[in-house]
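Given next, in structure tokens, is a single chain: the form predicted alone.
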Amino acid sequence: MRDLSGNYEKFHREAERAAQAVKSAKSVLVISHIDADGITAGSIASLTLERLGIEHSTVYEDKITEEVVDSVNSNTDDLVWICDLGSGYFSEFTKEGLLITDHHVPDTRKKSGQTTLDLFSGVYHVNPHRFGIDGSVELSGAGATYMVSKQIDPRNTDLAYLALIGAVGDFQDSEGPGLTGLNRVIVDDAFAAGDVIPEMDLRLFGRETRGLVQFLQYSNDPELPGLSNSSQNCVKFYSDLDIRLAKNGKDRSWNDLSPAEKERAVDKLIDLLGDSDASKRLYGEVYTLPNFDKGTGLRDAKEFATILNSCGRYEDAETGMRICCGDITALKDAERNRAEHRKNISSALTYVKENHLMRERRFIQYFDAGDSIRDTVVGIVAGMLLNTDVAKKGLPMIAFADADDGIKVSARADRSLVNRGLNLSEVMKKAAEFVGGFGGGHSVAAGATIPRDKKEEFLDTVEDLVSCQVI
């Protein structure tokens, strides 16, 4: 096991250094993404300032532009602080009063003239990979953001609950146990302020908000044999098990089930995948967020997580926010993103599927989306198509959308490839900036913008980066 002890003192000790450097701004702007990442870490931000009395304003921005660093560069408060984005693009920005809390892989690059950032007393950069963390796992956008907020006022430790809603966003607990390191700090912080509470329970959508049959009918990821896209055999399924669907003419769903009926359940489920990556994603720890009401989609953080996507996709990231911030009058706008958000990734998944748009070179595996599917969500399908059998799992997926400004590309891949050498941040990077393009991200999920002309020349280049990377 790795001894990180002295990278967390490190990445602590530079997000005390920015904690000085908020509290004595007299003005400052927050810029954040619009993921439930970015709208959490925003919310975070803001309520921070909120809470010195600092004036403030925040702007969510799907990535950074020339448009963004220019205006950025040019800004006359005291502090930008950008939340969940910058790290990428860290040597554009010439700000002096800057504040980068971001978790993804930094922009090795040196400012011109720069030979440590520490000559740069006004530039703050609270990023885990700078310290040996990864930050793909180990911490969000969100979680960054919260541990300056902390360092700021011990007192804040009530925003833990929304890190933890933008790691879980970021599915950052998909691939073990719970999250883990710097994250737990903020599980425990969360739990001992009242507002989570951590349980080992099925990790599927939909605890709160769906049916029974549809909790399991509509699961993909993992898939379950025979279950998933049956409702037919998802009825039988808890037939036999002497569970019922509905109690006082009403549908029950999964958190409406005593304990034994869960552990009946959860056992069947075990045994139905066996000793697999699926069975082990099944089941693991959830955040239960008991300050919420039941069936609102705000007790679960993984359906909190959702909600706030459907904002941020459909460029309504301030509705978002606004939940975050605890109008839960916003809950209503934000369920008709939501509607929206599930019927565009259903018909987008179908599309893919029946037009057959998936195609196999040696290393990668990819589809063009062309204009029918939204730029914004295009990167969620890819991820859900990994887990299908129309995707295989030992080829890094890349998805093409047309956007305004090109091609927006995004990769995913399962972290079995990531441990083989896998790092889709750098591919995505190198490959988008050989044709003329931008990109970066984390190693199991990166994107790139491209030009429109430059695909097939994009493909090549990846592919070569993936099979010099993958052992």
Ligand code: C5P
Given for the second form:
Amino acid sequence: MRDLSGNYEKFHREAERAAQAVKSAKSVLVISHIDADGITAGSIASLTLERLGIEHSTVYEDKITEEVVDSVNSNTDDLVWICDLGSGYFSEFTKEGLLITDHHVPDTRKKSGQTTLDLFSGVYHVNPHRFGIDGSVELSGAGATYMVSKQIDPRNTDLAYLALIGAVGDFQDSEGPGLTGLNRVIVDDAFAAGDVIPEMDLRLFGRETRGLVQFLQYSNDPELPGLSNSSQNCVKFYSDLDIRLAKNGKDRSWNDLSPAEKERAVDKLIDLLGDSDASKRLYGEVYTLPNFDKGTGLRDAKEFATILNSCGRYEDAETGMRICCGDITALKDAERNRAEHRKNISSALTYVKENHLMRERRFIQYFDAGDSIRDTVVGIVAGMLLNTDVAKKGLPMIAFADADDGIKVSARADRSLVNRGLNLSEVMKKAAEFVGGFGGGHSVAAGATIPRDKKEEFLDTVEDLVSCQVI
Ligand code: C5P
Ligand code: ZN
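I have the form predicted alone already, so could you send the form predicted together with the ligand?
Next comes the full complex, this chain leading.
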């Protein structure tokens, strides 16, 4: 194994510098991303500042635009703290008093006038990628933010569970049997604080809030042959195992089952999938949040993250942040967002399938949703489609949706392609810049915005780049 200890040490040193900068600031503007990772990151930053008694405000952005760059560069607070965003546009910022806690692939262009003395300037860039640590798997934006928060005050480990939700929200747990790398420190901190119980279980969505039948029926990652999309077969699955679907007239959820019942069901599902990649994805570490009530959806990290995502994608990140900051009454507002989110995602999936929008080229597959799918959810839809039979796992998925400022592009790929050399962040960045747009992200999930008339040229460039990367 590579000895990464030097990298971790360098990463922590940068977090330490950043912690000093935060502590000496009198006023701070926090800017964070609108997804679950961003909302937990923004909440960690805000709670940390509140505990220090530092005047601050928090805003949420879905991406870094020219306006965001301008507002950062002209900001007069002592410090602008950008979470889960910003690394990809690092060279654009001129603000002195800038902290970025992010895990997106950093922009490697030098800032104008940048020198090695930057280490001593008022710019702090806490990103695992900078230190040879894989930010797509080992640490999220909330995780990087948490690392600074913990440096500021070791008592902030009571915020570790938020960083864990951020990592799960970015699917960092699903690359292997559970969270790894620096994320493991976060799991340990959250466990020690009594906020999270890691356990081995099915990694299907809805352990707390879905009825038993829907829990299997709506599973799409992995798909369960014969069970996904068939409520009838799911009912039979449980009755064959002598597991009752309801108790005292109330539907049972997966987490209502006894350990023995769970074991029977898990064994049968693993048999069904055999020794496959799907079976490894099906069963692994999950994270229960014991301090939240049963059935609320806040008791399971994946469900908690989905609630936050559904707030952010509908311009309501603030409601998500209220929940993270302990205001459980905000859950009602979040439920409204969630219901809308669920409806939109499901109709978007149907829309792509029924209108046969999927197109295939030699090295990529793509669809153009036009104005029928919101640009903020098209990436989620693209990711979900990758696990269905309308798509091919072996090809990166590119999705287009109309946006106010051009065409929004979302790109998703199976990790096996990344292992063969694919880096969607680089593809999106280069192809978008080639046609006059901008983009970035992670190796498995990235995005871009391009001018309206450049779709074909963009696709050609994407295909060229992908064909060069993947061996
Ligand atoms: O929007 P979507 O979910 O497809 O974004 C996937 C990833 O790509 C996110 O992490 C997002 O921050 C990043 N992205 C980016 N620049 C863009 C669009 C998306 O860095 N213009
Ligand atoms: Zn993130």
